[in-house]
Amino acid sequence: MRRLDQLLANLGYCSRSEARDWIDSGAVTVRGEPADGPSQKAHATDVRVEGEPLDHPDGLILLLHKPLGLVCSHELREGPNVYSLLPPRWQRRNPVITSIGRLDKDTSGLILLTDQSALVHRLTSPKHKVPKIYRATLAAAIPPARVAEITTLFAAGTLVLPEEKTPCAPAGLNMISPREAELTLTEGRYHQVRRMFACVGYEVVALHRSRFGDLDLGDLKPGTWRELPLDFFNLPAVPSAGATPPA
């Protein structure tokens, strides 16, 4: 059970000084009841604000169609962000929405966003090995004559980016055309891509993400998302504003 205050200001709807005016307005039913004040705590299954259930009480995941010119951080310094694709009432949720790794500004495609802080430390974490697809477009065409080479040692796992001491995981190259390659990674370093291919020789001018483990963008346009259901990756949900703590 959770203080209706802490409740609603958790999920969004408003903050904890902001919540005895949403009682005392009769918006806020506990079990079909007008709520008493803030300090009265219920779970929020019991909990109707106008009539209508709690927003997501139990936690949000979320597969997003990131377009270019959008950054994954909430550091307002650093321009538009993801966040502000999401509906207000998700911008102001405590925990905060997050994404789980990031795109830089100038890389589209699949970015997952969660408030389920272990989620995201389950799917960065290089130890499980998530593999993530790329397409790169290129700005000279590969020679046949190398192409086989390049992908020989993005696979060896012995290629060793500049400023860095450990080599990266072995990855899985395949052209699409001379311009046109898809890169398979298991880690996400800066600009991972991008440096593998300048080691080589190649600039990349164009770069989206196609996938994410078993996940891929479908239908999705730029900037429009699809939800996911808290047990797709079979992780229990945290523990959220809606949740009853454990005994």
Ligand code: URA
Given for the second form:
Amino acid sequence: MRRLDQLLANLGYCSRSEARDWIDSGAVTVRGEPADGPSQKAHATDVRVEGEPLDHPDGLILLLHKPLGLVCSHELREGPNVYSLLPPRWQRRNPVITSIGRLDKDTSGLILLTDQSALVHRLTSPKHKVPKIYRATLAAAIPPARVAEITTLFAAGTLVLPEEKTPCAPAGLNMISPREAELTLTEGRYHQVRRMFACVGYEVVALHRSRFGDLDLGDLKPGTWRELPLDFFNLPAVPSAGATPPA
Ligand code: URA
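Would you generate the structure of this protein in the form predicted in complex with the ligand, following the form predicted on its own above?
And the full complex, kicking off with our chain again.
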């Protein structure tokens, strides 16, 4: 059970102080009865706001088609971010909705967003080796004679990026055409795809992530998302904004 003002504020409806006015106005009910006051405790499933059940009280997992030009950081100084695509109420939630790993501003494609911190940790841990597939367009064609050499180097798990100490994990290279490469990574280092190609002398001029584990974008348009069920990754339920904490 949670205090109503905390529940409403954490789910992004209003501030804790505004919750008092909402409750006084009769907009909030608990089990069909007008709520007593902001400190009343209730289960999220018993609460209605203007007759409607609470908005995703147990948490959210979203699969977003990230468009170009948006960052995954919450830091506003870094520019417009992917969270600005979401409904304003979701942008005010606590815990915040955040990306699972990041894509650069100039990279499009599949990114997962969630308020489930355990999921962020699990899916970004290199230990779990979730394969991610990127489609890179290169500034110049790779001659056939070099493709085998670069494929072997990337697959070997020996490539050390500039300024780093540990080699990249083995990565799969598949050429789609002389200037288009598909690269499969199981980790997510800063600008990794661009830096790996730079190491072998090729500039990436466009980058798109098409897959994350078993997931793909399907027919999602850039800037749109679909929800995944909370048990999609078989993670034990974690108390979220509106969930009841374990006793
Ligand atoms: N590698 C990059 O260079 N950029 C991304 O956004 C993701 C992987």
